[in-house]
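The data below hold one chain only, encoded as structure tokens and taken in the form predicted alone.
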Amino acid sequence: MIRVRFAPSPTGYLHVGGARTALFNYLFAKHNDGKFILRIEDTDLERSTAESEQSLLNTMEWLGFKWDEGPGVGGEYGPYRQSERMDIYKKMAHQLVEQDKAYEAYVYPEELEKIREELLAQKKSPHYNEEMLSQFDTPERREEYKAKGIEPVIYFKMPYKDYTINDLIKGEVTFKKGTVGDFVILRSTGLPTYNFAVVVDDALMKISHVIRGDDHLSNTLRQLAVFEGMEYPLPEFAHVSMILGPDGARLSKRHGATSVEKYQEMGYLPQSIMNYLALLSWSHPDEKEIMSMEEMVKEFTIERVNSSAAIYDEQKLRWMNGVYIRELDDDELTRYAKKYIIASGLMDETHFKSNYKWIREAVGSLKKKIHQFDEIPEKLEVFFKEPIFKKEWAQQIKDDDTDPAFIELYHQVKSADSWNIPDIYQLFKEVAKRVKVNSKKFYHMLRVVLTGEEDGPELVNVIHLIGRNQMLKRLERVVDMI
């Protein structure tokens, strides 16, 4: 069976390309019917912690993230955090030392910095071998260490051969010998080190397709070498590429937002990230570009991976959020809304129940100018607000010869009965009927009068929300100066 894994850090916010190599992961597992296991890789005591891992979890739910084995669900390979695992890393270690493919090293780490500096004035690599090591390894040392209560570093001995991975999207890829000396793999701390862990991990779980960013390809020969120590079969490898801002640099904040959580905040929707990451690197057979979950894990191949750097567009991010956002209908968008309405001081949490209709309508007028839920309190602003009155738009009326419209839809407001939309449209009706003017010009003008804007919701829309009194008092204006 297909089993994969996504296994972040706790450390931080979930960063945009480890939610692609997340969603990869589980679009290729969910495609071929296999697994999707999670694993808190938190061994970084002093930067990994219990809240971000909740909100870490909290994320991945949220993007709509279902995962068969990890946290809060089990699975029979656990436990699912790294740190709930050291027993089984010094464990594997000891048994490596046992077998002579590893071994003890009762070495400073000034003594460690001297033989660096040695072979670097040599001009040669400062890699480590067991026999420079073993210089160390004497009676005296081994009882000062246990005096001291410390424990030796344990070392992997790298074989002198080349390593070679047929990479699932880039190809063969071959690990000269030489490249690297021995490694640790368990600091005298119990802690193991990242390259041993992983493996230990990934060959106790049983997974069988490794999907990471290309920067962890530097890890895999290490990676290799344990996996052939441990004598467990290697999982099949596919190195995806970075992600890219659009100068061509390595994505940064720079860029714009770089975490899940920015955009959650910001107001977009998680389905359209989803949809966006799926995009970076990936394409739909027919090249299309708005797609449900269920499409794309019918249509995802790791074949159809790009080899090539994925250039991150934040702008078609934006418009695609757009796009999702004009899917909703007005009660999915309002109760989206909600929160940004409220923190803006738009309308307390009471007002907002008392007036649920209205802001309904308010809300859904926005529908086709916003492209993230953060821009609607700005954008309401024209339904609480009065703009001050300008004089020059008074004089634009007269210039534009339509101040005959504005005193007729005066004199309609004032004497109409209801305040509908149908209404209103047979209000305008009644002052085109009776005046000929140029209707381009009276609405963009109507709109600035009613709004200060020149731009926004639809007109009706705008003159059925504020009111009648309103509207009224802010023709009345216009009718006094003209």
Second form
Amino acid sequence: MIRVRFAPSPTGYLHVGGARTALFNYLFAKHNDGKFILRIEDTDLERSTAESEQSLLNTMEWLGFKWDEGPGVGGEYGPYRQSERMDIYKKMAHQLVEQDKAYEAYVYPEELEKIREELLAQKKSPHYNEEMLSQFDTPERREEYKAKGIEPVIYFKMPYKDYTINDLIKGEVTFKKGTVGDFVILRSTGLPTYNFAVVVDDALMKISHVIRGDDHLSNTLRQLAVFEGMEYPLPEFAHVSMILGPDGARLSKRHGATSVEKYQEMGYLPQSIMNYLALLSWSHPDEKEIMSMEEMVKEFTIERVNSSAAIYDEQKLRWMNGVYIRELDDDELTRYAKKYIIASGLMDETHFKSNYKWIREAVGSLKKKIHQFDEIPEKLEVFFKEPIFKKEWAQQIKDDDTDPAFIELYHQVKSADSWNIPDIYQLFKEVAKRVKVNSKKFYHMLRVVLTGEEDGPELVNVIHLIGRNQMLKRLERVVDMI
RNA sequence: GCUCCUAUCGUCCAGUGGUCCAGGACAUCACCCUUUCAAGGUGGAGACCGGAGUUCGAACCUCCGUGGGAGCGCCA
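Since the one above is the form predicted alone, can you give the form predicted together with the RNA too?
Expanding to the full complex; the earlier chain stays at the top.
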């Protein structure tokens, strides 16, 4: 049985890198009829918050992840929150001490720092071992600890040997002996450290494949030793490369929006985000780019995951979101647009409802223009605001020699007896029949006269939606001057 | 400093020893379509980090160099 997990720590919003790791785990699990497990790594009490966890869960759901085991859904290997598994880690750590694979250390941080400095001064790696730390384990020190009510930390004895894994993405990776020294597995607070808790959890949760970012590759050495010390079978490993910012540095806040929440706010569709993220280090066998979740699940294999780092390209994500927006029908688009429109103050709830058909056409006319929903209100303004008339427009029209067309259009509009889209088309045909005109120039200036803008929604929609009276009014101002 | 990972168009990917004067996508440029703009269509420009080696033959294999990234916490 294939069992994978995504194990975020609830210390902030879900990062796009994290979402990509989750996605790869998910695709791998679903492709192989396996289980996708969500585990919350909240052993860092200082930084973990319940709010972060909640937002993480919400975002995961919004993106479309469904976990088979984890917070909210349970499962037979729970609990799935590390903060609820404390006795397990404690028990495991002490078991290792009994087996002489780990030891207690009664050392104070200042003393440790001193050892470290000495080692550094001797140009040695700052690695600790039992010999260095056991000198502090005196009866007096033990008494002191007891009196102060603090617990000794537990160090894991790092065996002096090479470790090799066959990473599914990186291939054979060998960690040379002596690279790391003994390390803490249980803190003085009684809480486990990351490298220990992951192994205990992965082992107990019967995780078969550990798919994670390659920033954890170096940590794997310690984890390998712990797996061995606890006599648990090793899972398979697959280290996915990192996502970098445009400057080649690890993607972070200073590169702009990096949290999934932020993209949600800006009006990105979850399918665009997932589709784009899947394409970072992975590709469809036929180089297909736009894919549904089902297609991704169907085609995903770890062999096709590239092992080099990828630079995050927001522009391509934006393009892709545009592709998905264009696939939406007008009702769906309007549903998504609603909250942005209301938040902008262009319309209120009742106004929106009573003018639904009108707003739907207005929003629909924007479909090919937008890449994110938050662009909608601004582009909608032309339907709500009258442009401020500029005298230069009349001059420009005369220079373009399109003034006869404007005059003819004005008369046609004035005598028009109906105002639906086909009639508007007909009306323009009539104008063109009577006046020969450079259409490029004519339509451009017509847009300017009607909206005050150089570009915007479909002109027919603009004309239809502002209505005949507004059309006449706006035309009049310029026709009077030519 | 030590250890590990990595290196194909500006960017993301394809390519697993000959089918590659290297293919697709984003971005860019030109043209076409068009009731402006956009969307769409067609086309252009654009890359195998450097050096050795293995081989009849290397983008693909090996080594060295260089560049980039990551880890070395009682953070995860």
